[in-house]
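Presented below, as structure tokens, is a lone chain in the form predicted on its own.
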Amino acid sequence: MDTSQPLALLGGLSPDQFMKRHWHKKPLLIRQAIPGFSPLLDRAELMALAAKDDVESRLVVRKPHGWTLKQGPFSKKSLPPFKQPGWTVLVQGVDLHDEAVHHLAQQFRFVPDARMDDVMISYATDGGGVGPHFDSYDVFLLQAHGQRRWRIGRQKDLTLQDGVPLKILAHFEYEEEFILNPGDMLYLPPLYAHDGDALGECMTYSMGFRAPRTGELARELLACLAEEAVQVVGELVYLDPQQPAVTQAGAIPEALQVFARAAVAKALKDPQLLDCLLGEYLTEPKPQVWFESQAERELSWPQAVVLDRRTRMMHDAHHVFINGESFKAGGRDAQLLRRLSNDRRLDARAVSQFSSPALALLSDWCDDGWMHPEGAS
């Protein structure tokens, strides 16, 4: 992608301009970001996804006495009548289950894949919504069907209502109001308060970009580091031949504290190890994702390949990461694998340039269902 070229998706801004002016800074309303856009799944197809065990879904109902929230899956009989106003079904990770929605998400790859969470589709009857709230992540809200009225504002008071199953602002004050039609899109940075109400039946696609929190990241990386600790720091035994007799047996020896700190410092000393663990963490598939084995498929190289839509593949200067695994790569193989990570496909000519060990790795990925010969499902 040429990030200097204007995009209709961004209202005529280039990705460079959008990231500099709006990303993480201020909202942007884009009329006809995708002209003539219509739902990529109809209502029946979306509800069929909401009925699956491996799809995360929620039902939010607004009633005169308050709000209710239920977790899916939802059978058709468990949903309110479509003529009943004030309810919403939210289906997460639709890009993992539908190829057209996956391709829609690819249009936003001017933002690093490491930040992309998923595409959520919300279906709402008249008056449906989830109340005034704020998100801790960047989001693009694309109207797919019907109309939705958005009220937004720079909310300073983030106090939430008590006794409500949703995180609804107690004192919402909006500054701007927009009505979005199919093809219109609204970008909101983190912590920007918003409230969307369906004006009749509507569908909205939310492209969410989450950022890991320090505590979450430290917990995950340290947990992974713990598994590698023996290989990293070895099995050196604590020795204290100069330990004197003590009168306070409960006191931890200072030398043992120094020994422990040195062990942890040694484990943290290798920046490449932490980079490797980060890449594995960022590409780990979500819990509900699973791949179908394609080991019975016969492969003949070279041929064009494409990553499965559920596959997460990234790279850094020294490694290639795919679905929670890491590989050291160098030379031409590394260049081609990084290209695969960036483009999510390689033509047959590029595949023909891989070394034999790299082709064997590609074969394993195809067998595991992480990648497919182009044109194969």
Ligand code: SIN
The other form holds:
Amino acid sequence: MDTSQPLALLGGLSPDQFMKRHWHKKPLLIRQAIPGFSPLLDRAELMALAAKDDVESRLVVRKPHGWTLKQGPFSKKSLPPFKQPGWTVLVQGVDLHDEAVHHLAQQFRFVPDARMDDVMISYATDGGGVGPHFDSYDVFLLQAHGQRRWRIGRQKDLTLQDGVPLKILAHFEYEEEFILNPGDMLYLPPLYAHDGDALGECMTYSMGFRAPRTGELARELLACLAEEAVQVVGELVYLDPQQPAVTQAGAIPEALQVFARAAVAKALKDPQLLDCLLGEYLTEPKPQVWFESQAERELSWPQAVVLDRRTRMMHDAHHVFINGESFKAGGRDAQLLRRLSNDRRLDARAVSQFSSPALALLSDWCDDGWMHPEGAS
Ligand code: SIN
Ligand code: CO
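Form predicted on its own done, so how does the form predicted together with the ligand look?
Then the entire complex follows, led off by the chain already shown.
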């Protein structure tokens, strides 16, 4: 993608301009971001997803005296009638289940994959919504069907209402109001207060992002590091030939504290190891994702390949990461694998340039269902 070229998706801004002016900073309303857009899944298809137990879904009902929240899966019978106003179903991770929604998400790859979370689709009857709230992450809200009225504000008071099952702002004050029609899109940075009300039957697609938190990252990386600790720091035994006799037997020797600190510092010393663990963590598939093995499929190299929509693949200067695994690659193989992670496909000519060990790896990935010969996915 040429990030200097204006995009209709961003209201005529280039990705460079959008990231500089709006990303993480201020909202952007884009009329006809996708002209003529119509839902990629109809209501019945969306409800079929909400009925599956490997799909995360929620039902929010607005009642005269408050809100109710239920977690899916939802059989058809467990949902309110479509004629009843004031309810909404929100289906998470639709891009993992539907090829067209996955392709829609690809249009937002001017943001690093490491930041992309998922596409959520909401279906609402008239007056449905999740109430005034804020999200911790950036979001693009694309109107897919019907109309939604968005009220948004920069408010500092993020106090939440007590005693409600949803995160609803206690004192919502909006500054702007927009009615979105199919194809219109609203970008909101993190912590921006918003409230979307369905005006009649409505579907909204949320392209949501994720941002790791320091505590979460430290916990995950240290847990992985712990598994490799013995290999990294060895098994040197604490020696104390200089230990004098003590009168306070309960006191921990200072030399033992220094020994412990040095052991941990040694484990943390290799920046490449931490980068490697980070890549593995970022490409780890979500818990509800599984791949169908394709081991019986005949492969004849070279042929064009495309990553499965569920595959998370990234790279850094020294490694490529795919679905929680890391590989050290160099030279031509590394170049081609980085290209695969950027473009999510490679043509037959590119594939013909891989070394035999790299081709064997590609065969394994095809067998595991992580990647497919193009046209066979
Ligand atoms: C919705 O689609 O109803 C809610 C999306 C959001 O506010 O983040
Ligand atoms: Co929101």
